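Only one chain is shown below, in structure tokens, and it's the form predicted on its own.
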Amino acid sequence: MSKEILKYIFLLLLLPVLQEMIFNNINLFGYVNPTIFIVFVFIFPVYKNKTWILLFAFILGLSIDFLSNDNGINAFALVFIAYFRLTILKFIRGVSFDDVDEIDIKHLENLVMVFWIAIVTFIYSFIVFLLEQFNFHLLGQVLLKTILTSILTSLLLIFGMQLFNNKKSNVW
């Protein structure tokens, strides 16, 4: 096993313990509760081949489920965005990368991996809270949860991987 696969499986086992003892700890204006796991999502390198990444947030979901006892909700949100994570960074960036095997978050402009990290978060939020609530007629608390959720964990996320980040130029 490569050692690159091994760092991802650690973070496997590290990011529920973290979102359950620490992070499911915080529960601002009764809304908001970060959820810092789905930075692995961003962390994960892009490739053409999707098969990793689904695999591992479809096991990450599961373990964050069974933690929280939510019933498969963040397993199916975080497929989805592992899925969708290349679409819309293409629509943000504007360009295609059909023609380059591997993306790492390290070579994205700042600018780009703000709002890709906000897009992503704000899916991940809304399709989260829409399938806990499952009404229609609570859309509005829907949204605010997602709104606020969204913009706690973005920024939360923002500055772990500005942190943790290696980059030589960083120029905001």
Contents of the next structure:
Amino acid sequence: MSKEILKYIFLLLLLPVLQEMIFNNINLFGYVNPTIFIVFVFIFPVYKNKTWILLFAFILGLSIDFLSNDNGINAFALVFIAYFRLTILKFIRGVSFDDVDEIDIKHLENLVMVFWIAIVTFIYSFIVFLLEQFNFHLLGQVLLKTILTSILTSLLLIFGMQLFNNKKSNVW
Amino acid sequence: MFQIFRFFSNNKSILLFLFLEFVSLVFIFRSHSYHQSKYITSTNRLSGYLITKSHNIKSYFGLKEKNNDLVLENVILKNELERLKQLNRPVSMLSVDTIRKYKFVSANVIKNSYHKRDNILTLDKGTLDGVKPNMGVILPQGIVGITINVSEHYSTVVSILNSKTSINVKLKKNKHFGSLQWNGKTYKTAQLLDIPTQSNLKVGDTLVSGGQSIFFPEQIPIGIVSKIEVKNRNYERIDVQLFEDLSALHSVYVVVNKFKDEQKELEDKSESQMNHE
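For comparison with the form predicted on its own, provide the form predicted in complex with the partner chain.
Starting with the chain above, the whole complex follows.
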């Protein structure tokens, strides 16, 4: 387990750098940037308790906040989806509630994977933009940003994870 | 006692979840009061290093625009110089108090932001270059914001594209004062408030910075009035089209107001005296 954790610590350092150097500069339509660092929540293995993923999500979120002057918004949203990722997955698959720990996220059916990523990404973006605006009067704008950002992020994540999946044996 | 311990170990995940969410929320809410947005900022060394590197890569792609901007600014300054020469007076004599009062420090925007409700930028200059908190940041044709957090090498700026900023401006034609704020819609327009109805405002009027602010010099061009909505003979909403494109910031100037502390002290003193009476 400790060796596996090291791998994710490395990822924890790599993702903010990638996000800042590459993905924050895409600026589609002037302001839409994919938040690819949330891939962490989709590939982190399922353990009996959620301590590791919650702590890692918090640290990753805070690093992103530090880089983008966001004051804890990403930390909040990332911890949120990290906690509820399996609940959402179960909801999509329609599996009964007691086999939480046996879900193998590396071998999900393609369609389930696509829905999972899309829904979790949507929730994440919605929380981030809502906290950022801090104002329900601008809900239209929040929704527009959420939809555009989550579509772009989901597409990149699904595409990217498909790439990694093929070479999984030697990469991960 | 044992039961309490068991309760904690059984619900470890949810307790940790709630704790982390609570900590994040504290950070978020603290940041919503202007002076406390100093917990999570990019002015620390590591983030600063990373966004500088990222900025260095990006800046290559904008060299042409940057050059054009500089040429444009040069033209404006040259024209101004010619105009002053025409007046047949030594330049330094003319605006002697302005020259003494303000000093400018150039800086690069290494992290721009314009699509959030409360935008904060990061500059690559800090205390070592004379930048302090509460200094104005300007462009040749506009105002960028006010510095808040400053470390040795970096500083963050509360943009005018932020719900907490309010800038003192005036009409160029008749010197009526108002304040400029931003409603969060588009980074190209800001909103003009508190302008008296007798100011005879028209679409196309130019706004410049007013002299009442301790952050900015007077007469910096800001934008033109692009839309006026009137309701019950009062101004309901006034849109101002900004001259500068805040989505493409490269180099900016930090305004060092040498008399700021003196002016602030005097104002605070008078205010407290007024309150006593």
